[in-house]
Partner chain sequence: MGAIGKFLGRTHGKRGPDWADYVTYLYLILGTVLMFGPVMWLVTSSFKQQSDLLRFPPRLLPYRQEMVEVSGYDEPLPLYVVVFEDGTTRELARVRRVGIEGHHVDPANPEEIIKVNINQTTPVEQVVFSFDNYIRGIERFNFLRYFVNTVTVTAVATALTLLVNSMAAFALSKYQFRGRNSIFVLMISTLLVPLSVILIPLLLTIRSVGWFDSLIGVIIPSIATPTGVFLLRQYMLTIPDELLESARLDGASEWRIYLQVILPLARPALAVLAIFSVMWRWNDFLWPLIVLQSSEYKTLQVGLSSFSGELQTQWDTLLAMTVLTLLPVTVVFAFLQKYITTGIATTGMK
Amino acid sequence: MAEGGGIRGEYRVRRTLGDVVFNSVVDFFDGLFRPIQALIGSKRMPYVFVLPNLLVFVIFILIPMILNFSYAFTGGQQFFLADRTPVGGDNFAHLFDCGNFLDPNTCREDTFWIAMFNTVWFVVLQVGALVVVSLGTALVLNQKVKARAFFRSVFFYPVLLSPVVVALIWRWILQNDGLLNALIVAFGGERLPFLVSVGWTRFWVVFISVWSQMGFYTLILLAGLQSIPTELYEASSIDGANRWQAFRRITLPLLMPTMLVVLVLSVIRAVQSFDIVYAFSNGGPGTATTFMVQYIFNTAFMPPNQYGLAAAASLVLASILLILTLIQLRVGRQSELA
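What would the structure be for this chain alone in the form predicted in complex with the partner chain?
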């Protein structure tokens, strides 16, 4: 089948050991499923095929979604729902008990609001940087460059590294005696407290997540760029348009749908940032890089295990994600109409 797929391959007589094994597996399952088909009729077989997937969806996504509400409206440190006491909207009242919503210090659950504000600046900075860097790289790679496939892989490689690995790589470089400080000292500077100071840690959290994700968005944008017909550029250069005008009038408008996809995906991911930050700074120093998911994680799974509060925060996060998706769907439809 590797050679071209296609229907003809089906009739080629080829029996390798793999085929023999595969055929006996097919026969085995066929014997298993034939009675089912005889029983319910071939018209109902699709239900059998969707059943496993549907079961996993229902048990591990749908039911938990509903149970989340039960947690959000109950209190106490007990994990199992039967042991928990109903508290009505107390968890939400607790979260939203604020003197001034713009100042986390006036809130009863101040870490929630700190996490909220941290998430806001993180999303703005990270998505902004990500879009700019990915677009720039995609534009560069879209030119006639030598070894484009190689450079595309270069920028993509960090995407495949696990968050923990990414965090450790950068902690090793940024530590007090690390490579970056050595370079700074070599050029006559002073060592900088990259992993200790609030400002630097925040900077590096943004930098590292851009570093590890940009290759993914570059690929998507590059695919978008390559779908723009080259005739448009030829026509514009005949009409005397310069590079900037071609970019402004052809590339940007035609890339808009792809940009939107990138924006949707990157915002939704940035709002949920957890693992790189957890392994890099664990939300610190203090709460300087504690974001929403980390707040939920800490509140639920660190003593004193306030599951109700964490579930309420999850629902707030879920509504934010839902609103973001709806806004972006709306914007997407408008840009399509325009």
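Alternate state requested, the form predicted alone (shown: the form predicted in complex with the partner chain):
A single chain, with no partners or molecules, comes next.
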């Protein structure tokens, strides 16, 4: 009884302390916001709570966007905008000065077009592989398998890691005297040039990117799969439909809105790829894995620090992203209407 009374007494003490802390917090915010409410009225109070987020948006997004747009129409190596010389659209003309747009060697800024083509093949391969792998994994995890929660966490774990850490781990594994080559040699093979061969480096850049991001998109697709009523599958099985027919006639059509979300997010992220590639291959060998964001970074922050040219390239990239997103959303709306 004494022990029970001690536990109940301790619970009461903890509850009392919790109530004291809670009431103190409530009193603090009440004293803080009540004069503001009295000054501006209760109808305007929502703007007070939105204000911190709005300030973050203005300081870290809106103002840098305006500055970037202004830099795109200036020239010189000076950092401060007031010290730069207006050049109009010369930076854009420099980027698009090409004899043949399909041949980067005929372009005045050939590295820009090499990065552009590299970004295109990377987006096609990475997004295609990412969607297929994520969908396949979600379909498996949606089944009644043992330790399903464990496997969900395992597939999501790489998403929690820093992209730089992921890239450095894989670089250590794939280097000439790394773990993978050690295993190949142990089984009688020869070392492979994973980090100096163009083909191998491109393959591993896509593979590492898919491996590190698939868990996020798998969870999105899994949520979409679990929202599909099971009665539809039961009715289709009664009608004699096999698994492939149920997948094609039920799963895919009902999963298309979720697939569209995955496609838009993965395309935007693939176009903006920088951290993993920069830490893994630094755009090499040569310019084989130099993508648009790395080109912008190198142009701005490596000598001769062409801030205006980098800003113009970033606006081109933003325009491409906007067009791709609008096309994908339009296609999604048309598929929903159909």
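These figures come from a predicted structure and were not determined experimentally. Under this definition, the rigid core comprises the largest set of C-alpha atoms superposing within 1.5 Å between the forms. Residue numbers count along the first chain shown, from 1.
A movement of the C-alpha atom of residue 37 reaching 2 angstroms or beyond is seen between the two forms when the two forms are aligned on their rigid core.
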